[in-house]
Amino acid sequence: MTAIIRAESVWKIYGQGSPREVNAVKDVSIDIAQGEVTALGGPSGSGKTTILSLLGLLTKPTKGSVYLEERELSSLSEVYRTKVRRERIGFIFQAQYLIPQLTSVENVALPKLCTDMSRDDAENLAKERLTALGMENRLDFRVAELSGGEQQRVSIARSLMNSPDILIADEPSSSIDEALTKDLLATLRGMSEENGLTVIVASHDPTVLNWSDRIYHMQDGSLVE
């Protein structure tokens, strides 16, 4: 399949040139093709999260480059790095960064809110994505209010508000029993199926890397076999 976003032997170092230098990531190549699910394995510390944060465009690689279909971006100008994350990638945290007082359609619609759309478009879109993730009795409930699970799909409503192409989740089920992982990746893979959506999920969750169509495994920075 063709790859939607690639990195070519792309590097992470903090503190470059100090005592606390660290190579977060060291010469990674990795492809992910579109449609699919990809799951990156490895223990915490592995460079897992790393990684998604330079094919999300979130940063920029110390060495190497990060391709979005064949057109380099690492390169280029935070501005244009932000437009294309807001038009094309969507993304669901470890910490859900929700607002506990508000509902859950005012959580999924806020980021819309920053926008040109208006607060009635914006709330009519977040209820749109909430009802299809099973959410349609939760519209006006705070997220305060709600089960872990109704939590995770308020995330994952939010991080559809762009219609992205891609969406990455770090860690997704850390917080949620096993009952509750299963559900949620019945319906991450439900929407790439369907949708065509391109995942890509960093985990050290064997139930999470098993669900995946392809497992790239991270230690030490690294990728190995």
Given for the second form:
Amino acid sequence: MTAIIRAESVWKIYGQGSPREVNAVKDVSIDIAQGEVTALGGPSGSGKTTILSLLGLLTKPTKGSVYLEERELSSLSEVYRTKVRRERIGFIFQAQYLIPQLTSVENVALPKLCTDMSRDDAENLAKERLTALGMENRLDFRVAELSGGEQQRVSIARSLMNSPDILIADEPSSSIDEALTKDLLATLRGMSEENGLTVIVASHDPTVLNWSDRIYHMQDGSLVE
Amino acid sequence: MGLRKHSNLVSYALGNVLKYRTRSLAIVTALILSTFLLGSAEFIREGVMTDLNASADEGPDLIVQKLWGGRQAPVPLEWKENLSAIHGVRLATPRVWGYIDVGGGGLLTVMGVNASEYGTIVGTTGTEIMEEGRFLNDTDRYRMVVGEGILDIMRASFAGVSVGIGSALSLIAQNGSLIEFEIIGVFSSNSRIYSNDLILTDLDSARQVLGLEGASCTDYALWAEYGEDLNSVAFRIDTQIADARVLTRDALSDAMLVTYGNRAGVVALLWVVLLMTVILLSFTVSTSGSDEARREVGLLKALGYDTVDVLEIRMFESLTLGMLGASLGVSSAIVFDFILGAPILSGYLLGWSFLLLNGGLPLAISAPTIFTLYVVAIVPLLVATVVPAWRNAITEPDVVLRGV
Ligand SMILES: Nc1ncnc2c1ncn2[C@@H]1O[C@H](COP(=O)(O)OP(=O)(O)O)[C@@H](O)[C@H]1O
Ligand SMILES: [Mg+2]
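I would like to compare: after the form predicted alone, may I see the structure of the form predicted in complex with the partner chain?
Expanding to the full complex; the earlier chain stays at the top.
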């Protein structure tokens, strides 16, 4: 397999040196295969979210290295890492992080406002993304007025705005029911197969885990077999 | 390059201003109040300063009084020779002056001068005798030259009666008798205080009105030789005439400003308190204090916004709120001062000296003042919002993946 992202002996220690020091991730090495769906399983608190933060360049490892296509990224400047996030990575956050006062379209267009795409073009693209997810009747609703499943789809549409080659999803099924979860998985699978999208998903939901190409289990900050 | 992005960020920022309506309204309201307060006090201060400078320009270089037992006493006319003999003194001329009550709480200054001596000075300065009238001459008795503003006030209070050159005006003397004066001249002045306040007449008539003894005067007005240093002339007078108290032009303005200065301090304090409210408000509700705003920054960063993009957004938000608040504050201060005449505030700021301003408040407005008002409204707001945003923006955005 070709690894698109690779973590090598990464550690993440929160509050290092303080009495509340936490070894959230301990000496983890992991390869994420290009174009596959990789799942991270494990109980709550085992370090799944932390691994996603490291692979998604949202935080730097305390020790160890993260490679994107063989390029070591954890030592690079924040500006460069931000550019990689902007251009290549899509995120579906566990708590979704939609801005409740904005409409679906405005939320989805957000990642493109910090680029040279005009606002109109960004909103048109956002409409396309939302329509592809069956949200064409909710375009101008404020997200506070949407159901949980609809919010989830807005969140997915936003993660696809920059046409990422890597999609990172944290507990994507936590706020939706079984049927919607299956819908979501089918969507992600479709994109993986059509566009060679690499998906990394953290979940303790067996439905999600069983559907993936490859599963890693975490326990207490380490990978277990 | 990058122009579209900036316009996107600006429109996002403007959207935020509307999105957080309560917060925006609170900040703008507080800014309006603080700018209004500072602005209306500042226009009065600038007006008073301009007026004082103008009156100092028109007034004498030095004033010499006599101190007797620590109090100001009438100055004997014999001082004239001694004063004129002092090196650097061009002219020393006696003045007899005081305030007279003209009813309704109004006071006017009556000043008796030596017509020929004073006449050489008037006209060379900002004070000018207007056409058709004339200045006093040595033989005039019970004649007066008044400021333009006084005529305006008289016209306003005796509607229908024509007042001008040749009109009679009666003053109540110290001993209760009524003395009729004829107006023979009108002067215009750059100083509103002068123009609305001053009646010039001859020395004897002034003595009679104010009840002063024959061979004395209230003080001496001195003009120095050109190029003389006023302080050294003042020093020579002080050392050569034992009972003399010498006031220089600067000391005079300072004394007039003391009352104003003390009151203005309180206004400044009030303003600081208000501005602190703005800062605290914007600090807590907009950027650092609120989790909502912090999460927004984390989200934007995670989605690929650079730190400077986030700062640009916050900056435009603050600029919009600041410009809006400052503009409305400045406008309401202009309306309050220039149209409504600054009720309450003017009386408070100017205290007793306000009573002397018969023609109303001296007000002035200038580009630097307006600029300052904007700066003091906007800069603290910018600092209070951009600095915390910057601190949030440089922290790692992984908080967004955590559900807190
Ligand atoms: N910012 C932080 N500061 C301190 N401890 C943290 C922080 N973030 C996460 N942790 C701790 O790290 C451990 C792993 O957390 P996380 O990666 O969220 O696990 P999971 O996603 O598997 O539930 C937990 O014990 C959590 O309390
Ligand atoms: Mg988690």
